[in-house]
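The form predicted alone is given below as one chain in structure tokens.
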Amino acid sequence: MYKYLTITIFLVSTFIFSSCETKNPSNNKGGITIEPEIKIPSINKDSVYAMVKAQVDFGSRMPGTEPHKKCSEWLKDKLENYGTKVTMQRFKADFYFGKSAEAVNIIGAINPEKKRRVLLCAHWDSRFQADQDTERKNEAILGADDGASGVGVLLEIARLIQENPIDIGVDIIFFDAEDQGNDSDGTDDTTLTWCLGSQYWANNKHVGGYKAEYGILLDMVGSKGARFGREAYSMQNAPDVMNKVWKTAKDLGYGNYFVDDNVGGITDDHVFVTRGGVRTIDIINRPEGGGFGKYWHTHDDDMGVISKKSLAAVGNVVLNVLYNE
């Protein structure tokens, strides 16, 4: 009888033992996990390059006119094709000239089912009037820069995250109708002119109860030499976030884009989705000594402006601060 005992408790121990080696090959050695090396993808240049390139050549993309609903329906297309749960949220643009035009804010869900999420974003119209140009200061722009560069960026990574799956929930979200307010009097406060689509996102979410850990906002993420400071609200209601993402950048040797530097508070569509309830950090370039770009609201906001290392650098920070989470 002990000696049949023996063998069996023999042939149990192995087996158990056998199962915990199967459930963990490689992954377990001498009592020690080692989890496995996190493979994070990169921005291809050419990639996301033409896909700013494509919005520009929709033309301006103003709502309510024919380019920019050829380029809604272009970029809900993409989206859809990156394996992203698509919402199309139209709402009525008022703007303060006193016109109207239906705009909408377009949103893709990677793994809608996941609980933890990340909100990213960017506004896809561009300005109605080149205000800060010499010459044909009533003619829309391009807005390569100023629209079409952090869309771009969003896309690539919705691409990339589509062939590299990612274990937490990423919300894209593409607000519309954020550059037309008025910015031809400093003296008065026109703030609620500016951001119409993240302030209606904030007021009537995409989905009940929407919560994401934090998001962040790409906004003239594309330019030469390309020059992103510390914004004041970024700082003022997330520099948790700003902190981990400043300190991506200077890990991958990006630093030269993303500088120390505090700059002033800008009305961007984050001021709106923090309000919301998703604390929100703005990308936005700020070239040394204030201000923006002089390409900013004028007719050179084209592609002649965009850099392929610029776009890139931004969206490889944006990659790492996803897969690392």
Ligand code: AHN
Given for the second form:
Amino acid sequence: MYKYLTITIFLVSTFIFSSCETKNPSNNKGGITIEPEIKIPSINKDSVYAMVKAQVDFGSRMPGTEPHKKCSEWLKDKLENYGTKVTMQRFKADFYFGKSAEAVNIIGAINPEKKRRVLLCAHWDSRFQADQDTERKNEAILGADDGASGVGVLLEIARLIQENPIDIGVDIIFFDAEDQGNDSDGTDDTTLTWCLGSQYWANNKHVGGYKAEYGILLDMVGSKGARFGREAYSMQNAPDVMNKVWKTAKDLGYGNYFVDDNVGGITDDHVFVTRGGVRTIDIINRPEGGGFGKYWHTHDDDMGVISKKSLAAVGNVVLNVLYNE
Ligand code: AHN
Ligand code: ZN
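For comparison with the form predicted alone, kindly provide the form predicted together with this ligand.
Everything in the complex follows now, all chains and molecules, and the chain you saw is the first one.
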């Protein structure tokens, strides 16, 4: 009887201590702990994968199409179900190829009353053409990594924060119309043809006087063997945030993903969020030897490139950064 009780206690305590990592209380006077221990949740790999797949299952999510509209409603419902305060920030996106469409930034605020805030973002649209492919170049892509991966990780983070309350405010922004830009041939500056949603947000905040301490952008974070180097604009604008995130990654054993390669500056949503007043870093896959993944802006960017391990690595790093604030 006594033996079984001991085994039960052992099993229960092993379960409790293995299911969550704990943050050591920092406020410790004379050996008396004042702060309760904070439990840091971790990504459920099947859950995060399902969140990516659900978006891809709608089809290509180019503004002005039915899959785009359906996916926007699904994202809104998800954020609402996870208890965030949702704003649908609608705007007209004027594309460089002469068309325009209704677009929407989808914003979920966690603890909207808190002063200390961190902004997390990703783009939720997918590209209108497969310009890097050799076939069906003018057909829209599925954007499993390029779009859905970052959004999937942030939805999983919202789900986990609802289960494990956090002390700070967190704003999750899914930017629209990031990926409908013009690949420069070097003759013109095409910067402003990209990232229309974050450009709109930078000029029209969803909350008057909006402030956050910093932001983290997730772009193409879900492919097998993803490699996140130190992107130049992130290093210029928020080196302390970069160092904190990369150190957290290394401490968690994810140094194979978060490497110290110096990567050239990329025109991405973080540039415009930073211009809008929230210094923001970009976690983005830049394989060795330059460029983006081989699947980038091709029809190969489907669920076949997605790795549960990569999604979980990025999600766990962001969760640890947040809960340690
Ligand atoms: C440019 O190619 C100029 N920017 C890349 C940003 C991007 C596209 N991220 C995903 N797709
Ligand atoms: Zn893209």
